[in-house]
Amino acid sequence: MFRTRITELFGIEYPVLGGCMQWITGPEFTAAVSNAGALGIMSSAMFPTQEEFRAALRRLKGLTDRSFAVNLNLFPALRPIDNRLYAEVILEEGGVAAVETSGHRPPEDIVAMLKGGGLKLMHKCVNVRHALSAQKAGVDAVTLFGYEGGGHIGDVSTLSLVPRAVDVLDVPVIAAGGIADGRGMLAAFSLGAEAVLLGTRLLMTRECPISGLVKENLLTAAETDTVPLLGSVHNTIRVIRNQAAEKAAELESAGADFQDILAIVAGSNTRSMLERGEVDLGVLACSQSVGIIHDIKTVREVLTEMVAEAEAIARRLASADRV
């Protein structure tokens, strides 16, 4: 058994994260994942007030006695929500082992908020300057996300990422991006890496809240399948090629007016396509992992067999050395 900062950190039995997923890890998805082992993050930004906010929380408290964080989202929104108020629930309510931030550099008077509360505290980010900043501001971890990744992604693959990241940071390191079986985490490990993080492996499962269309969809792709939208607005993501991201791209690359794009790449376009199982509907993050994805499985399954895979094959490697 892999046992590192992040386990003893999060208090989690193995050391993988559950990726905040948007309209996906909700409470019951988030529990799914915590209670078969990984540290299970559940998305603020999926609901528009406190109080269901609050509501959601408190149903997730009710679904697991495990570990668990909240994903407080910094990027640019359409309907940006005050992290602040957040903060406070999360405060209030209690229970909640760590607070994950993705975007830009987590906001002093937040970070003193959660700490101050005696909150764990993490940061997502795309390169090595921003997870130095983040680790100046106080976090207790950062993630590293490779362009491999899906969703939003910088330049930089995760194999050339996360070394770099570990050589200068004091604080743990979790690897994202491309990460998807045993061989993906025991290379994170191998890089320095205390933990991962999943996302398109976790889609494929059974608890996992989307359609079976859209599953069934996925499993059919290959690692050439996906495609990076909005450079051109400097806000790069990753999604699984279909109509809807194939025709954001044609329009991004002619130069056409945002709100043209937006109209395609807009969360309720994909949150539709989630539910109903319009697989052309809307653009859905997704990983270059997915080319090596063939299965559905329970979330349980997956991390199982994750570590048995990872661990057989150090011992393999481990006895090579000897011969």
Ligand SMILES: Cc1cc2nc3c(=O)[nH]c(=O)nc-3n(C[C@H](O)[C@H](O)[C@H](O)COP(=O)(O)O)c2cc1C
The other form holds:
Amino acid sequence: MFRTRITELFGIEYPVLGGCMQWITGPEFTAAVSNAGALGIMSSAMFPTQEEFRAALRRLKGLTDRSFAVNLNLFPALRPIDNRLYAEVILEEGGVAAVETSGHRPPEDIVAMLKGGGLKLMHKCVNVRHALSAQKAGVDAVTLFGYEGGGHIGDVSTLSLVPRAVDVLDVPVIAAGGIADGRGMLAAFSLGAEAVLLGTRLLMTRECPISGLVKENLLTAAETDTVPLLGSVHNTIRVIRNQAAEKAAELESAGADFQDILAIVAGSNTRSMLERGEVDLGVLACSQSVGIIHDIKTVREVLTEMVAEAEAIARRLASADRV
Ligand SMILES: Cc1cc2nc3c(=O)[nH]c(=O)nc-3n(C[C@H](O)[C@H](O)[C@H](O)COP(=O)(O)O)c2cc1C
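For comparison with the form predicted on its own, kindly provide the form predicted in complex with the named molecule.
Complete assembly follows, chain above in first position.
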């Protein structure tokens, strides 16, 4: 079993974090991930008001006695987010092991507020410059998220980004982007990461609360079936190739009005797609690793098999005189 500074920091069984996923990582799925031995991360941006967020947090606490985290979203959003309101609830309610910020540099006042309340902090970013400024701001760990991953990506692949971050950071590094099995996990450890964060792999689990039609559709996708969108507005997201993504890409390359693109990529379409199984209705963040995911398992099966595979490869490599 792999023990690292991250497993110790959060008191988790596996060196794995379940990535925050909008409309998906509510209380139930976050608890499922934590109960399976990883660190579940609940999305706060799913809950538009302080009181809805408070209710979700209470529900999550009732569903697990294991460590979990909450994500504060710093990406540009249609609905302006005041993360101080979520931070207040986190401090008032207690029981949250860590807060993850993702997107821009974590605001100093929120960092001070949460650290003052004894919370552990993580920041997820797509380049080393932002990782260094997050470390300077006082976070306890940084997730480096590579180009092949699902969601808001930068320009650098996981294979180049993670070792570069490990070389310059003192805090532990978590690797994300394109990791979906034990091979990816062991590769991330070889690069110096102390945990991996999974998004797309967890979409195809039994507990994941999205339509089975969406899961089945993803199972048929290859590594070439994702597309980066919204690069023209410096907010690139990697999504699964479907009718909505192709239409949005077409409009974007034709220089269409942003409002027309927005009508397609709006979160409300994604939400309906996930709930109703209309696989072409909206855009869905998805990793190139979708090409190596071939089955729907429980979260615990994903984790145990991933660790067992990573351990088996490490043993084989250690005893082999030829790879
Ligand atoms: C469907 C989906 C929704 C996501 N939503 C968010 C989000 O709301 N906030 C965020 O910080 N990251 C989000 N992500 C990114 C994940 O948290 C994680 O960083 C990423 O999926 C890891 O890469 P992988 O998909 O290659 O495993 C999302 C990813 C997916 C697949």
